[in-house]
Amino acid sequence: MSISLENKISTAQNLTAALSRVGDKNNVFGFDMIGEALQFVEIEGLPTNKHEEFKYCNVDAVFRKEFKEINNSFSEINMPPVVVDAINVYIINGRFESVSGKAEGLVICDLVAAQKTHKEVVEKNLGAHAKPTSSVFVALNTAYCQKGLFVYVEKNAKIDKPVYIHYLTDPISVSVINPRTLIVCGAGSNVQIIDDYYSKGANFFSTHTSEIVVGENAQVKHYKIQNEGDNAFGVITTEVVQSSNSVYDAATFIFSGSLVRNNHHVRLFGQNIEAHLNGLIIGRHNALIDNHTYIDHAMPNCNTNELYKGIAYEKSSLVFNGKIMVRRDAQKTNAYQSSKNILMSDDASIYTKPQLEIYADDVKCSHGTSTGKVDEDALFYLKARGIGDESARKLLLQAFAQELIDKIEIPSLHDKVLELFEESLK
């Protein structure tokens, strides 16, 4: 049976029925959270181009799809073949599958198992900093979610191996999914995680929330491959809190999707703090790929960084809206933040909005961005020594891009992110 997503709002809106269907024994919101969540989608309704965060972003059309939901069936002859020596998570059709690999002071395992053997963690974290009356598409995953992942790190572990979460989608029939990730990294810990999105062929609607805790004193490298094809559309919320003296470090590759919203937020609870979140696009075709970070500094003496850089051909479109937040005990405050974007066809658009919104007065913040096309002296400069047009391109395009790539430390993992890159130039 197919069901296009109005109507599933308009099933939300009634919360009686609706209850009785999200009641189910994979979802670990209790009645109290779900009828919560689905009453402030009665209430906010769909967002549309007049609400500014969605300006633009159309999701109307993508809203009167017909999806169907779809079982748990994944063939081993679709799944992507494994390049980093890890700790691989699979989570198939917003399911939760399986594990392989194990390490000290690791524990992973559904959000259902989580909340006997991790019940404190579970119920102090889960809902909390991704809270359903945040947006309308949290609101939704919490109704909807079923074995989300638990990922925690026990205080002082040291993970030598990364956590890879595959989020892989059937490729054979079309789905709404809504995926749901608890990860808490406990005091003094380090762990690199990596998210790869991925399906081929598949039409579907994702509604991924992510919640990350980052201890005292812990270090979490978090990489996101994003390339999941042409008939994907999402809204993914990543919610990030860190306490004193951590780092996070983020990078996001994005390499295909017909609609993709990246909510990336960070707030910073403690002091001496490090945050930096950068993005490399690639939009093709006619896609729309959008990405809205928050930082908020809410402590004296922190420090972050963005750098999210886009390339957009044919009729594509890539959004970056991005704001620093800097309150008033957010003292000695430094924060960077930077768009970079080329152009590759007359039909191709890009909005950037990069925003600082400062109520302290003893920081150093700015922020600034460019959007043009290739430049022509250097296209000219290679050309005259004999190289050719399009490989002379590529070449520009590559330097501009590598500069992101290069902050993956995973060598097998940067070796992957190149080929996917130079793949999208072709």
The other form holds:
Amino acid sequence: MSISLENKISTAQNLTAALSRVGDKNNVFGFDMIGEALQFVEIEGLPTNKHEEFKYCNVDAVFRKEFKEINNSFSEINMPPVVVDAINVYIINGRFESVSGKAEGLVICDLVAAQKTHKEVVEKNLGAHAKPTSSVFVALNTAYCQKGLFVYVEKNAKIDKPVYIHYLTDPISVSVINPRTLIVCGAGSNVQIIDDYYSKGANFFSTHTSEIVVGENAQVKHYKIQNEGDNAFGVITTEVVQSSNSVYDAATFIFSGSLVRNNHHVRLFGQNIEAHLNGLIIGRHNALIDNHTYIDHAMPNCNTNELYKGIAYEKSSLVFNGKIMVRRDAQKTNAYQSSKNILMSDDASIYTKPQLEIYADDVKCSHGTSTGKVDEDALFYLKARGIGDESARKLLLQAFAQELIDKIEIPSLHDKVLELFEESLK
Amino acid sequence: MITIKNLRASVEGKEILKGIDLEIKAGEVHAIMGPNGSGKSTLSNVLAGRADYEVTEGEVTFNGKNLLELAPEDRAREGVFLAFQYPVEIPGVSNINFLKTAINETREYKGQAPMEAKDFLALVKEKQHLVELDGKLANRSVNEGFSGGEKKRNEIFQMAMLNPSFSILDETDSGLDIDALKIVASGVNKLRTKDNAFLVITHYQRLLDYIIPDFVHVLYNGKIVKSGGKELALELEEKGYDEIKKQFETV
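Form predicted alone done; form predicted together with its partner chain now:
Let us now look at the entire complex, which starts with that chain.
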């Protein structure tokens, strides 16, 4: 493993800064974990585009150029209007700020507090699913996170209102933010989680790392709405682990951002598990939006489904890399994956790569991908009925996106996302 | 209503229409017949404004306007309708939303306010009856999973909804069994008025038993080689296109 000199310098700077913060009461991780994380950063360095997993996502160039110094000055943020009737959680500039609303069987607080009140749950899960040595960004997050978020849904609790987590970021100068989230859903529980990322102000880089534990028979719906400004850069890691008979149903909507890398990993540690990963991505301007999914079928009789659709405008690039691992014991696995894309300009790019690794012999797995322009025949058909070029394209793009937007089961959120989608086509 | 003068058009550099002259007046139904490859579909696509067809010469005047200068959507808004030979399936776009957009964009073009939702729904109900189109089909995605007959009926349903002054039926009879053909023809007949006109393009005489034309033209090798009354269609049916081919064969 090679370490460039420059890498060493920048990580060394980070190291010093972080060590001065070790023992910081707002970082939930202890000295050992932080030390391990920083050592990993030092050895590994930032991934360049020679790194297969970051082939199209040159984080190194962006990170080193823009985010060399970790500054943390932020302005007071104005909350965007809340349109969904929900339990609202606010993460301001990467730190847990407040929660409004409550429900029986639901605990929401910051991780440091949770370490005292829910010691066992936190110790068992935090850093266990998103290990600091799994990636440089998780390592950085581990070393620098402050006031992480803890959401705990007790055994058999059914939470009627969605838990709406607002990640709001508004830096005064170039900054790095390190939001950390641990969500533990007890056996038989039922909850809807919404991650809504919103930002303005100066450029920032986020290492947001989430761990989501879905207990036996639990049902979790997880919506991610990434509608940040052009100032948003980040590598977002979501590590999901599921137990038997559970359902994890995720839908990600990305409408803007300069560099968005989502690592969405789901590990199936049980039988009869169902997992869905869906995504709708609109790339504008020079955005690079890279979705890496990984589904690990470790045990038999599980069903997973992935559908990602992208629309790339201008000079944007969209990447979808979907890895499915079917281990030797995972017989009777059903795993399906599909990636469909539309190029809206000659300068836009789409990179899509399915990766199936199958070690069991009695499985059903499939993957498919398509990339093309708006269907010219359909376009002419609409125009021949008096529909103008702009409306005709909009109708076709809406038709393309509809099945994903319709996966949102909360009507007010559905309408909000539809509105954001329509806005993003302009 | 529409006057076509010396219309020449090419596809991918190959000349298909080699000088078409045709005048259609309000209240008239004209039929164009001809063997495969004679240029029938090219004529309909050129009139509707499909981009792959290049007009190299000639002019088309539609209600006093130069049709060839208009974008396809503006031709439609001016009252030109093409019933497609192969209607396109558009998954995810509902028939209703599609028609509402089409009607309202046309109204906007004419400076009219959008149609009230209840008026629109009443119109849908009335017109789908005309072609015996199942109400469920109207709510489905445009042509998706429709049978051949349903697609053609949907074309006529759209025609009824948009109420064009000049309609081109491009081989609407192809792929239809006799019952579907009767339904489609009866729909068209109900839409005939003294103020609108039709151009029926067909390979076979069969459709013309149900939609009786005022004039029949034979298109061969990119030109209209023969014109006459409805009896010309019967004559062609009897003798086939071979005689025409022999008579007008060009070397």
